[in-house]
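First, one chain by itself: the form predicted on its own, in structure tokens.
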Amino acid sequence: MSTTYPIKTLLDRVTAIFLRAGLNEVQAPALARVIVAGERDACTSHGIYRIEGVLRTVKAGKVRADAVPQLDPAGQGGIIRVNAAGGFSSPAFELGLPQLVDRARELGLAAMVVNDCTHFSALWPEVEAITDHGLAALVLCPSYASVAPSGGTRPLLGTNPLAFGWPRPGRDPYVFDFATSVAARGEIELHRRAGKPLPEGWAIDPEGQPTTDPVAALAGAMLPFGGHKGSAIGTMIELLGGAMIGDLTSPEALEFLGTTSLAPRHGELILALSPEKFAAGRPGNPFERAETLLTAITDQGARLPSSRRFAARARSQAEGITLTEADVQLLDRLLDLGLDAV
């Protein structure tokens, strides 16, 4: 038997769950806010599967429940940085967000540097905020060494998400959010929850053998996709997300954790791009132009990504989000027992 809910009524659910394990009230609407969103987008592998993540890294201490990120007033040109006081991200990036805004508007190119964070979920929720604003968005951050290089045998990368968004007026954005690992680890983790075999070429076990075992490969490693372009992608991403911004690399942030059961401790960049000023004093509209590169696409036949979010978010914007029985009873329980649930 399944329930559904309407939007605001999961959003004050979950919220409640997170300020029943002591999240405050910065913390606990910023993180129901993105775990709706993917619920209500149909990614549940980053949907009310994250809380008792959220729930067992605040347990363990490795977060800050109590948290409020500080905005660095003074920031240096277009950098603004915003520093997570050891609490989720999702709180950081909606404080400096305005700014970010700002900022690309006046120089044309602005990035957000969020430090000292726990990150759990999707980028395609902050790519997103800046596209509404009418700005181009890349996001990218590292994880925990979950994932081997090409042709390694043990977890050094991590799966490093990177997310892109182009604005399109009076349009859903063009928006790609993706693992640089075959699959995000909570797809893993789905399969093994599920009793699922991995399809083959997801993942290597302990031994660096391939394996279609879920068990086996959260034990083993994650393998890039795309093999040495992929890898090479994760590493990008480990130097700009990591070491360029003064923040953990996954190696680093595994050794903070000690398990690859909790949320990921490390930094974000988010950059704000204006297309007006790129396209200044060149000929044509640049969103024009951009429509006559997507109309291609799909005219061919070629489906746009994010597009099966887009029309699932229409869905449950018209009847409501429906949770499996399942999900019903774990909600219960974590508003019932809190941090005890986990």
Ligand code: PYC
Second form
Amino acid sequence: MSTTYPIKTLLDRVTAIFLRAGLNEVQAPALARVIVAGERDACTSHGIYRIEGVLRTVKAGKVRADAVPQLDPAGQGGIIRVNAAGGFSSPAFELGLPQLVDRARELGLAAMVVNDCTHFSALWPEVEAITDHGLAALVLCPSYASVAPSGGTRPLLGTNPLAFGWPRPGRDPYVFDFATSVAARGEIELHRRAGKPLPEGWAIDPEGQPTTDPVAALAGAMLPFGGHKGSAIGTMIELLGGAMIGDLTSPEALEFLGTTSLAPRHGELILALSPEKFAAGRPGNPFERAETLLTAITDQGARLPSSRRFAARARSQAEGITLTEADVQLLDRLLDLGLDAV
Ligand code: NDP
Ligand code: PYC
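Switch over from the form predicted on its own to the form predicted in complex with the ligand, please.
Now the full complex is given, and it begins with the chain already shown.
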């Protein structure tokens, strides 16, 4: 059996769960928006399955449910800084977005640094919030140590997501958003819950041997995508989104948390770029030239990243979001019991 909810109904329900669990009026709706967007776009690894993790992290005292993010006056020129004040990243991003957009339009390139945040979400909602303003976006953050560097045997890097967006006037933006591990850790957990083996090449066990067992993978280490190339990109994210912005790297985030069953705390780096400013009057309109390239990709029969997601979104907008009976019961229980449910 399943139940189909209008998007707004599910949003209200998830917001109510977070309020019931003690999150304030700043945190609860912002978190509900990213989680319901994940479910709406069929990104289940960052949809409602994440609610329990949020509640566990609140209960463990590793995130502040009452946090109110603040714009940090240390942010100057092209760098906007937002201190999440120990709360979640999403409300901090929402606070800094208008300044980020204004500065990127004025200067051509602006960065938002979010510090002291707990981060569990997909990055494409942030990328799309920037492309909505006609700007290109690049977003990255560390996670917690769960990925062995290429050639290594123990968790060190995070699953470190990297997302990019390019605005396409009048159509959905070009967006990719992926973990720099072979798969997001959320996917491993979903395989464990479904009792399904992992595809080969995703993970190694605690002895450093290849495994398709999700339990052994969670105890061992995940692998970077693309061998040494993904390993290097994951390392770059530790440097730019950790060391450079004065926030935790993935090993430090794991040390702070003491477990991988809670949502990690660290920082986030968000870049917004103005294609017009970068083109600076050189021949060719950057948006038209982008369309030539993107059309040449689809003309070969290849799909653009996020096209699956946008199709799922259109379906959800037309028909609502369908949840399994188990998910419906989970939401009921979380609303009923609050933090006692986890
Ligand atoms: P996927 O491998 O599922 O997808 C990665 C990207 O590739 C998506 O944009 C996807 O588009 C696109 N894509 C997939 N298949 C194809 C194809 N055949 N042709 C063209 N494009 C394709 O993502 P991951 O599992 O690596 O990551 C899932 C989510 O997890 C991300 O949103 C990421 O931000 C999040 N995450 C968050 C972390 C955190 O610390 N906050 C850590 C790690 C991951 P489409 O969606 O349309 O399929
Ligand atoms: O799916 O790898 C993941 C992840 C880690 C933190 C949030 N999502």
